[in-house]
Structure formats: structure tokens, C-alpha cells
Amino acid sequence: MDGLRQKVIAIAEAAGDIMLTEQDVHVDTKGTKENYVTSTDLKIERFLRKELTSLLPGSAFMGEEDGTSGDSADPDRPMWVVDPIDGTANYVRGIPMSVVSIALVKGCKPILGVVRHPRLDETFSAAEGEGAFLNGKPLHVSERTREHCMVCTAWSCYNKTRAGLCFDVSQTLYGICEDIRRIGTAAYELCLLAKGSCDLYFEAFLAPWDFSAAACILREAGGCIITSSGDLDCTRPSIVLAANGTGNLEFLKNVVREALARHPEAKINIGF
């Protein structure tokens, strides 16, 4: 797996170079006015589909822009889960917070993850059982208690019927923890949790390509992450909770459960 991780790192870094150097970028929206797609997203995803499926013949591929190819229904078949640009709205507006996210998923769980931030020259990576790394140096989550936690979150801008729930959770956490950050790229925020820069994470809706790679990195760095089922499922859209340890994860689960009881309009079923 380490040899495979190094090859995926090289592919992710090449994809990041495309993000930095692409000219005459065409911008469009999909679904809602807040959900951008650019010609760079499409170019990077085509590049990743070609390179990754060639790297592991017979693997399936799930990308944010062009969908799924290969036999993704077979749980024993490895599947690449890719976001060519996580943080496209940032990219469109010139905010330097966008990453390439690549996960290899098998049996609904991520077994390899690489997240590349080209503007900061940062490459987060992990393979199951082999630890997590930032530019080759080991990562570990923080040991901060809840009152000293920095929280990363977002407010469900693609489905604003869930905004009330998100604001409720944010208000509760803001009153207990140190502060809140909203950076606009879930993959990078979860990597910051793995690095120990932040300590809690909540989002009411994420697609698999948003969190799968960073979930592997976070777990290998000693952190905890669950989805709507109460476990970690990297094959379907989910609510996502993450923390630097089991105690803080239980605290976060309680906050979210109580907020969900107050916001039935969010229409979220959970198994935790």
C-alpha cells in the first residue's frame, strides 16, 4: 500500500498543478446557484479517471462531475472516490483554499487517501494501518478537551432547509468551545483535524468525494469520524461528525442529536 500511496501522491500533485496553471477557466453552476463547476474541475477529473484506473486495473471510479464508472456495486471491488476541486467556490473567487481529494474505497471504507493543497504545497496522505502524513512527516490529532476545541463546520449552502439545524449546532458549540472556522473545503478541514490544528467537525450533508480521502487520513492520525449510519460509509451522501477522540465525538453526537430533535424539517435520519 505504501508504494501505491506514493504513486497516488504523484498523481494528486500533478492534478494540483493543473489547478494552478489552467487558463481561460469557464464557470457554470449545477443544481443551485451556490454549486459551481468549472472547466478545470472537468479537466482534472478526466485526468484522474485515466491515471487512477490505469494504476489499479479493474477498479471502479466515482467522481463528483462525471459520475461513476466500473462495477461500483461490487463491495469487494476497489473504487476511487475523487473530488477534482474541493472548494470550487473558493477557486472561482480567487480564495486560495481548494484541494484535490483522492480516496481508494473498499467495502464502504477508505483504505487510502491523498489530499493535495497546491497553493500551500501541502500533501496529506494515509494508507490503512500505515499512519498519516503531511509532506512525509507523521500526523497526529490534538488532545484538546471540548472547552479548548476549535470547530470546523459549514451551513448546508446547497440545501438551506438544513441551515437552521446547522446554526443551532454551531451556536451550541460556540458557547462551549473556543471558536468556529468555516473554510469552504471539507477535505482540507478534516485534514486540519488530523494535523491537530482543529479538533471537532460537523456538516449536515457531504457527498462521498468530499470526505472519503480525509476520513482515511484522520483515522490514521488517531481521530474519529462517523456518518449518518453511526459508522463510516464512503459510498453515499451523509451527515458527518469527526473529533480528535472518542470523548469529544460522544459530546458532538449529543449536541447533534439534541439539535435534530428541535429541527424535524432537516429530515435527517441517524443511527448514532
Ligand code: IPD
Second form
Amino acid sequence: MDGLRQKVIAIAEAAGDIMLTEQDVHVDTKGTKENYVTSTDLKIERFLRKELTSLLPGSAFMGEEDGTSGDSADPDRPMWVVDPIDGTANYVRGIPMSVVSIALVKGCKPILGVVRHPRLDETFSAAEGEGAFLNGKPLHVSERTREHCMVCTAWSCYNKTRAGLCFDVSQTLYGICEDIRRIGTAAYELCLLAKGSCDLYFEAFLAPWDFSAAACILREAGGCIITSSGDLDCTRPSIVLAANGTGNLEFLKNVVREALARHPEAKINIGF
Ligand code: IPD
Ligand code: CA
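Alternate state requested, the form predicted together with the ligand (shown: the form predicted on its own):
Expanding to the full complex; the earlier chain stays at the top.
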């Protein structure tokens, strides 16, 4: 997989350059006033669809903006799962926290992930069984105990009926852990867990393109990540829980279970 990882890194870096250099960006919204899409999202996704599907002929492709192409129902067929810009609201507002996220998923699991933060010149990457890297240097999660965790989270900005659940989880974690960050790009936040800068993560809901690449990176860095089923499914939207290790993941599962019992309006079924 190393040769493929290097080729995907080159493609992600070229996509990041488009994010940095694009002029006269057209901004639109989709669904809700908080959910932006720009001409740059569309341009990068078109570039990635072409480059990645020709890198692996026969592969399927799922992108945030233009949907799925190829036979995504066949579990043996590898599928690229791509967010051209994760952190589009940051991009629109000039907050320098947006990444390109590229995963290769097979049978619901991520087998390769690349997350490119062009403004920081950071490229996170991993392939299953081969470790996780930031600009070529190996990554490992932290060993912090729950009292010393930095939590990354968000409050369901595109579907605020789940905000009560998210604030409830935040309140519990804020009382026990050190502090909370909401950076506005789930993929990068999960990479911060892989790097050992942050330690716990919760969000309801994320789409596969938000978390699949970083899930591969985090697992290869020694971290844990699950979706609603209690396992990891990179083919459907889900709540996402992640931690620097199994002990803190169990702690987070309990916090989420108890908050869900208090928030039936969130309408989330879990298998853990
Ligand atoms: C969003 C970001 C944000 C998270 C949202 C995602 P987008 O992705 O990752 O941090 O809170 O749930 O949808 O819309 O910028 O691609
Ligand atoms: Ca996006």
C-alpha cells in the first residue's frame, strides 16, 4: 500500500494547492443557512474524482458534493470517500482551518487515509497495518487519563434538534476533562487525536467523508474510533466517538449512553 499512499499524498497536496490559490470563489448554501458549498469545493471534488478513479481503475467514488459513482454496493470493490473541503464554513470566513480528506474504504472499513491541511503544510496519512504519519514522521496517540483529556466536539450545526444531546455530552465532559475545542473540521480534529494533541472526540452526526480518512489515521496511530453500531462503518452518516485508547473510549461510551437516555428527541439508536 505504500506506493499507493505516496500517490494519494501527491494528489491531496495538489488538491490543497487549489484550495489556497482559487480566486473569485462563489459561495452558496445547501439545505440550511449554516451549510456552505463553494465553487472551490466543486472544483477540488471534480479533480479528485478524476485523479483517484484513474489511479485505481474500477474503484467507486463517494464525494460530499457530487455524490457516488461506480458500484458502491459491492463490498469487495474499493471506494474513495472524499471531502474536497472539510471545514467549508472556515474556508468561507477566512478562518485558516480547512483540509482535504481522502479515504479508501473496503467493506465498510478505511484501508487508507490522507488528510491535507494546506495552510499549515501538514499531510497526515496512513494505510492499514502500516502506521500513521505526519509529513513522513510516525504518529502516536497520547496516554492522557480522562482528567487530562482535551476534547474535540461540535453541536450538530446542520441539524439543531440534536444540539441538546451534544451540549449534554459537552457539559459532562467539560466537568471531568481539561477543556474543549471546536475547530470546525472533524477530519483535522481526529488527526489531532492521532498526533496526541487532543484525546477525546464526539460528534452527532458526521458523514463518511468527514471521518473515514482520519479514522484510518487515528487507528494506525493507536487510537479507537466507533460509529453508532459500536463498530466502525464508513459507508453511512453516524455519531462518532473516538479516544486515545480503549479505557477512555469506554468512559466516553458511558457518557454518550447516559446523555442519549435524557435526549430521546435526538432519535439516535446505538449498538454499544
Ligand atoms: C463539517 C466539519 C465540522 C463538523 C460538521 C461537518 P464540512 O464538514 O467537519 O467540523 O462539525 O459536522 O459536516 O461541512 O465543512 O465539510
Ligand atoms: Ca465538505
